[in-house]
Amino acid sequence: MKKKYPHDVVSSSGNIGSAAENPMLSVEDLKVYFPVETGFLSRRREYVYAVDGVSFDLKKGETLGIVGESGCGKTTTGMAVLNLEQPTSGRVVFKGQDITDFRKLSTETQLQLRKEMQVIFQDPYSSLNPRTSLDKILEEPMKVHGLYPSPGERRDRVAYLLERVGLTPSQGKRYPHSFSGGQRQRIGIARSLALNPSMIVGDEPVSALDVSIQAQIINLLIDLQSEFDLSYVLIAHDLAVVEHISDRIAVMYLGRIVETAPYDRLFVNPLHPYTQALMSAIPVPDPKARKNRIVLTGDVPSPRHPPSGCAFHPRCPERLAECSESAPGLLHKGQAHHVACHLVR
């Protein structure tokens, strides 16, 4: 049973984040936008805003989910986070220290950041070297970074490593192939645990396996993160395996970040109407249960020409006229609960 933390409170930075002085990790409007040229001879430049201004705290030992329909911007975020995608503006500190633009670090601090930051990836079977075997895929951390350096201590590390996630030292000669999704994904975990990290980011990390492996999987994450006293940021687009292991929920959409909520207030009381059209395509297990769907209209607006005003207002069936003419900003609504939207005001 995991851990829950006290209710959050808007930080003095400005940020949806815990009630902790200090949070582990914060992001302040952080935006992510890539170049597009188009035109004649791509003599104009569009952009395509993946982020647009999203910020939030992080507190050490709490997992933080965050949630959305695909394309709306909670990997690039992951991704900006860890600096494997280069933010456009805003900042990132982590543990006190601005790491926004990793160039303008040490190749020292860069290295100790890498050890602290670790990350879990989608997709178990391109994230691993089909031509490298499983001790040698989990070696190759320490030996980069200094680790273990004697040969006995890494394959202890290994062994040690191997039955923490659920597998035997046996099987450390055998090459990724060789596995199933659920056990590869078990390999990528034990990766990301092989240089002591202080937070892992999952990005998706039980979308590509079975319900039946998906639980088991999350299961091994929240007690993974009481061992090794982790922070986790866990990206996913359903809100049904997010419950099981935040303490908190973060909902995005286009870009940016519409409601935010202790994860069992957020279950209780959504109130964004996005995030209420999510709540209702979360299956029931009962088949004699009916449940009111919600079903939007149109599509996902295209982050290269994202609507004016609210990003959500083209699909909203609740929508006024000033949701088109401006934006608007996360709104407190008790017990950390935070929303953007006209209506809740």
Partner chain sequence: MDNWVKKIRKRTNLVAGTIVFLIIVFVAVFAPYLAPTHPWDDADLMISELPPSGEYLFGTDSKGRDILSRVIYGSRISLSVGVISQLINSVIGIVFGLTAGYFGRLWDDIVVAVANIMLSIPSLIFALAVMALLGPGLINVFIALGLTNWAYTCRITRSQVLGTKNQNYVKAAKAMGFGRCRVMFLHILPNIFGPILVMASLGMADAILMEASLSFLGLGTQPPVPSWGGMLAGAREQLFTAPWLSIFPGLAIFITVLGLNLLGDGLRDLLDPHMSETK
The other form holds:
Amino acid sequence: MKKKYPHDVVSSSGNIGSAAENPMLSVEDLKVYFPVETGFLSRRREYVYAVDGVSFDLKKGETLGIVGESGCGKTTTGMAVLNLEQPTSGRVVFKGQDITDFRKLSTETQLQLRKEMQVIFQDPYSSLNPRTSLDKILEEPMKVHGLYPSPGERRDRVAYLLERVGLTPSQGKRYPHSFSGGQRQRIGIARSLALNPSMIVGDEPVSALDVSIQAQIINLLIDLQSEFDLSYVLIAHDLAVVEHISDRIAVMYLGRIVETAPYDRLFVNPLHPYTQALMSAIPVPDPKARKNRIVLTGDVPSPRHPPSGCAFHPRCPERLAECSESAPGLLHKGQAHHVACHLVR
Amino acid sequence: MDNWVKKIRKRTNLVAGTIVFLIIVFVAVFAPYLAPTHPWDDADLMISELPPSGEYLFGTDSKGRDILSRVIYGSRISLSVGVISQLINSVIGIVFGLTAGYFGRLWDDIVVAVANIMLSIPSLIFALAVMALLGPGLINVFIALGLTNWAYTCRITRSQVLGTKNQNYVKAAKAMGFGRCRVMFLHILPNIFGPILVMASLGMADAILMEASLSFLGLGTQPPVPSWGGMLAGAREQLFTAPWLSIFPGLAIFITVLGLNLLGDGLRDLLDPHMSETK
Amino acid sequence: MQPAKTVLNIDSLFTEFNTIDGTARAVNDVTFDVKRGEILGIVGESGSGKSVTALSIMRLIRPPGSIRRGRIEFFGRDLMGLSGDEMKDVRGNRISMIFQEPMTSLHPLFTIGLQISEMYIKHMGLSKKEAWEHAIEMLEKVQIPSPEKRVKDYPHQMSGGMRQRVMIAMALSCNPELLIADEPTTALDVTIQAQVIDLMWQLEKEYSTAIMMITHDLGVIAEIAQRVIVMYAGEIVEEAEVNQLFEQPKHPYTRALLEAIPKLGRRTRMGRKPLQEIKGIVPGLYNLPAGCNFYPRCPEARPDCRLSDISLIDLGIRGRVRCPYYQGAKA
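Any chance you could show the form predicted together with its partner chain after that form predicted on its own?
Now the full complex is given, and it begins with the chain already shown.
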């Protein structure tokens, strides 16, 4: 594909949208494979192709939403960006610095990078150390990084953070188990802000919460973004949530980005058949809108044995003969809209 | 706090075990005040092998020493052996288990292999071998027993670490740039301490039994210092003529070990998260 | 057409959990009925009592929980009065239930064919061979591709969506009059969820089984239900026909809930406005507030809402609502 349409294809450096300014984060052809051993007596080594060639950029102050179903590699992508998973190949560049081989960087650089990039997890129950009080959860990172060196400053900072995420400083002595799911997620957010990061990766930050709480957290995340000058990578499966928060959205399927576009472009004109199906599959809270859905047949294939060619072709309602043979590259369709599909020329 | 009181009241094992343990600690600490006579200086051959009576509650032994006093002083040996050698066991086991589980790879393979070898050697034989190498004496008993049972703690620590290290709060700690030692000892260890504590209380019972066995075989505490195992060993020949010589130290071992086992079981029930969830 | 026949009638159901923390009133004076051939949606957040209601109907409440009082009439017969054996016969045979996590509901060591045919053998007394054939037929009905082959699979060989289909096949195998589905699509991906919802629609048409669909997802409710009950903190706060509920929600909680969910395409069309939040947290069932349970979070609360318990107001064909100010609230 690349050779056929050189002017159309995004270069492998993947500067989607922003050629001029330096992106905060740039991910190039990221691959993360997990080895698995199978067989009882004869051990065979296979690979789970969790992330298989993902490229994207994140500008300062921008929110990139990554959507996809379970097993599409969205969480692994996020963890690889944070270097909580070791990339198999590809490049992760943060603020101009190549951080792919994180462990080879000097300790100071590692600490500096950790300070800049933070994470919010999905499950508010397992993301807080049950034996640590709120104050300690928030103070510890400051101590380790030597921020706010005097105890008084630290206390003020903790109080400020707690208040900012909607808790009261008097709750600081309490332990995580005495808080509800929504409150714990607020604590997780406060912790991620403790080090004044410039980028936060949110791994399904609202999907474990009750509907009435979800809105609170979404609003909080949006408010904090401008206040703390944050860039977000937001991983989610709920397209409605992603549309509400993100500036740009990348749709992933089986380890690859199949379509990426500004949020409004994607909703007005989804080009990839998978994006279309995904959007039409979402139940809309309006009984009048019961519509003719595109119901995909079959299941998501295992990332251990991804289909040949375009990974979506076995489920695609509009597949062509060539779809099973060659994988389409990401094509630029104007206005920062990219799609990887043989149907879109 | 109220709930804790209620929970503890429900657990007879824990309460009984704690009471027995505290009594033994009390006896060991205040032995000089509790014992009616000195355990070896007051030997008087005139009164040897007297059966239990109002004057000598537990009777006297072949050298005319008060058995009650000797049993009371013996608690000091048993308790210190239990506590110190189990402390050594726990430290070794925790350090190896924690690092093996956390780092994985080759280090994990090595630790697991060594622990498995340790577990396949009968512990008494191993302790005997170490004692033979170091020679008899109380300090050497601590060392020998401290090196014997760490594999149990190691194994339990490692399996707990494997379950805990993928929790998100551990990932979050890494994402904040916390060092490995901080993550292991401050974030993982406090959350897996329950099972280790249970293991330790059971291990203490084991160490006390082993010390008794070693002293029985003449490798433990050296006379005239009384230890329960040593007293049993000395009473071998009078088992039928003067049974009180063996009954009382034997009972002391039995009660102590039972108490510690009850304590361990009780702690397990109390600290097991599955139990506390269902309440 | 005959008037809709009532399949299930629940009258003043109270279910409690007695723990050392106190008494949790998980289901508090719940009254409703399910009619033949309808899909009744029950929607609520965690702790609203929707799942406990379902388990109470099946009489599957285990200590420390207990059904305090209430009648559960299934075709006019009170299930509370049945013996354990009689209840076993009702369960699976006449009332079936499917759960959120299909993996834990299937036995991992038996093939799915065996597990489905067991339903036929136990409840309908068929021979092994007949039961096996029925099992294949059932798998075909729930649209599992090449059922003759898949029937020999073990649960772990199937995907989440397939397992949920198997659960549905098992649940429908004995032609039950009532199917209780407790968050059947929550653990599934959206494209698979769409498949399962479609399937339930078709099966409902074919068998005219009454379905009680329990979920937290208002989108799923809008897609599938005909009548909806909204629960909050153990109580029914609103009941209405589905179009009414979404167009003219009466209870402040329902209104707030509908405002709180992000809707696909809304930002693109109308720009980004902050989502309407419901302040505060879901109340703990151990210490419910006095008066209206929703009072502390209600955007339209009035001082007298906390004075006494609010009763459910019957509005005839417009449903029921537990708020005396449901009309004036908007003004």
